[in-house]
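Only one chain is given next, in structure tokens, and it is the form predicted on its own.
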Amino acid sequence: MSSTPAWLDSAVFYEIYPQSFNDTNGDGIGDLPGVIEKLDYIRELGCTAIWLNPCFASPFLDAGYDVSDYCMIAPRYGTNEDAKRLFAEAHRRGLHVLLDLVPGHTSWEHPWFKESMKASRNEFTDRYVWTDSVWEEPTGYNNLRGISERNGTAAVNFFTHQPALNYGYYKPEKPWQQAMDAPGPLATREAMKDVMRFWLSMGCDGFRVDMAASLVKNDPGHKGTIALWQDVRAFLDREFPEAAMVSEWSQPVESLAGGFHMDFLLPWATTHYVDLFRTDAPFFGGHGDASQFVASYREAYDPTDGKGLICIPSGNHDIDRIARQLDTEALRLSFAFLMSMPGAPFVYYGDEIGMRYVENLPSVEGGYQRTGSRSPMQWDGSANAGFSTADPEKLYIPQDPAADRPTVEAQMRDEASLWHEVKKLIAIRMAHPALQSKPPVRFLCDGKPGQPLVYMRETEGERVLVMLNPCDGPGVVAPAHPMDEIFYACGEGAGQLNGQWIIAPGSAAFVKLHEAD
């Protein structure tokens, strides 16, 4: 793997779902002059880098993930010009913006597939991944059949309208079966590093790639797609070595092999990031259990040996927003949690707030279930909550319509609010070292029911104690050193005790630890 951009050691991003954030125009859509215009916002927060999710043309049946232009800014977003400008402004706010890739598959309207599925071969013949009958389909993959001119059927990766780009398979079994050193995978990758080489060149910083483990078919323990990401790899390094890359993988050892810098902590069920803040019962609700959560990361993390980094978001466009299992205070311990861990974190947007997942939502876009997390941003008291001067029923998703729904501008008044607490927790963050994205965690108490979860962070010159403590009772959780000191705390916090650090219940408390005489 390259070496690290230098400014991921200190990042903490800020995911923006583009049609649910700022509208400028009034059509109910989000766009880019909007996120230009919210740009300060995000730096008060404290954010230093943004995640974007996809904004290029699209039939938007997956609400972008569908790309039918990969170099070409959707016109309900703005223009090219758009995004160059998004790209300027950021930087001279010392922000980074990495844009959503998504090389594993296009909409079945990109020129691409068009011409794919013509007869007669051509460019693009060998651009998907395509059997060589109508008969057979492509074993472990749904299908697309009998809606070209050509005798095959083309493999899809997700919806049925997401077409799987070929990259060939590791192991071929079949004739129709490309390995990865023909001629159509090579070209196919070949175009994806033109598409990043056209957003680097205006100006982006990298990008967080999607299902970043899938390009490469029949590929046990994707040793293939691993090799693919290597040559993405070597390719960055000769022409942007400054690039940063994200994956969404959710197997480090794989993803920082490929030349990835961060891995996204997934909420599958293996990961047990879930327990956290999103079952019935989260830890982090009081009542729930980490240990099962502790043992998974620590599977990950240890392999990795300090060479990457893997990032736990507060959510995003893809789960039930945070605040739907967990009320204010729990928010709070989260937050702690989530800006004391290694690796860089994700605030999704409207998570500082504690926005809601809206209910009983028909789906927008590909959205089914994930509908609710995607409602437009909550900015003040005013019509749509600030988002947009449309119509309401013309505006994306429809918003929270509780009176009570939380708003940046009430937010930003109250001192006591969920968004100043994470504006504390950033700059905390920014200020010690030893909880920033690269010094390790070593876990002293792994959260099993009715204790709480605690851990040491550790740098050349600072070491820092995190208690996080939902449960009801107090924690007795470490040896205490008289000139130990408490530079941040919620609920009533920490004290000593017969030489001992105690948590009180519904606490968070964070610790510069005095070194031994």
The other form holds:
Amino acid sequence: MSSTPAWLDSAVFYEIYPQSFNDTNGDGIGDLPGVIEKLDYIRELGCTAIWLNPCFASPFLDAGYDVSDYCMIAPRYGTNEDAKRLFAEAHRRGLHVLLDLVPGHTSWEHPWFKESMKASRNEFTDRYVWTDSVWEEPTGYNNLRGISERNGTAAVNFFTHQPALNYGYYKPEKPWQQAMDAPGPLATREAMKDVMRFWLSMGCDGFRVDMAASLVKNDPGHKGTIALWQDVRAFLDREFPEAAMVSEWSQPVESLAGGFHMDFLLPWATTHYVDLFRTDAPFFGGHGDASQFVASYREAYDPTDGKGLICIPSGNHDIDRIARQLDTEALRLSFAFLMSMPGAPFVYYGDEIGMRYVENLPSVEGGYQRTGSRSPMQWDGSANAGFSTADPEKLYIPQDPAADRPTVEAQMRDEASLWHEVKKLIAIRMAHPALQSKPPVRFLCDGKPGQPLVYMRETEGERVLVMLNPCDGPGVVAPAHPMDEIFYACGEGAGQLNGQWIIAPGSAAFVKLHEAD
Ligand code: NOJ
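Would you mind generating the form predicted in complex with 1-deoxynojirimycin (NOJ) now that we have the form predicted on its own?
Expanding to the full complex; the earlier chain stays at the top.
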């Protein structure tokens, strides 16, 4: 189960939040024809794959993570035919497309849930986690009660309107807790496989899986959930061996054992991801500390190397924009890091131009503080930054009001822009196999306060030294050979002194190390 589809070896993903990307029908909300229109843009940047946030029928109380029909594109985005065309047009350009699978819960408006609320037994009675009395709550979960003729309480997976689908309990302890292999939980699992089959047969290339660790209840160490995903992986290997799966789990030792090809490194405490870009003193801001990140990364990386990929995103729809804490110079170094680490990098739409977190926005579609990271894409200097022809008041989220808000058009015109730096870094990654998904990483300096972050990437025939120094002083990092060759630098770059590589303050450099004869 350890192999990954070959296309992941060099994949660079672009995350598209469809409601905020490109509106082609002037209703103030992005749509699938809008995504199709921008495929050439994504190619031009150099990305090779897309993760599309949920685009299925939904009441949009949680931006589409509250699905009411898994097999229907939300009318505001277009039709299933548009999705089919998106896959075909993407493939024509060598791009792969992952959809967002939300297997842990549905909207409370999903017909399955409505059926399961009925007192009389039916096909969907066991589709969700229900207790057997309205007076009993499911321990450890929020719940919905007093809403149905059924005498029971439904467990909730996230927001109150997202009832938990029933994949069973690892250790059932109460009569209403069903075992993982009971008919109800098995039917839920098969229903989710059918959803995957539906989209994969239509041409999608895999899934980002929402809250992948949440499926089996009362499951310490996620043993049951891992077994469930192994079964899903076996199904994929049989029917869709090229399909790729990336989990929202952020514990690669578990998720990759479950058969995921990739897991995200997310801003949860133990990963120290936030130390890099998002604390009050982030490492890439020049006055932080990357060493706990390195220690925790190694703890996840060392036992999983060769089993799958740990993917580091520039950001996503749930977290603050990377530009909220970092200026453009710091963003360049951040992208030099993202494009030289193992795993497939993910670029959140707009991060390639340093789109800002829009402060003080009212919550839209259950975004709350996340709304500021979800504002519509800024394409050019025209009305609504080229996102939509709607009246500005009709945009479903207001845009960054700043007069100097970054746009794709302006940055494409300026060779010195962040956009060109990101494009250059992606091209460099593509040209140097040692920098791609699988070759190992070895840390030489772990970015303690005042020190650079330095690591080696190595594959057959190529050893690359990566030096990243956001600090105020120079860093002495590693022995140098006169024939070592710098092939990427930003800031003042690096130089050799007394047989050592020295990286200048506020600089990054990638060096191809001379192979001793
Ligand atoms: C994680 C998603 O990324 C987030 O946006 C959503 O609100 C929750 N899961 C619930 O599905």
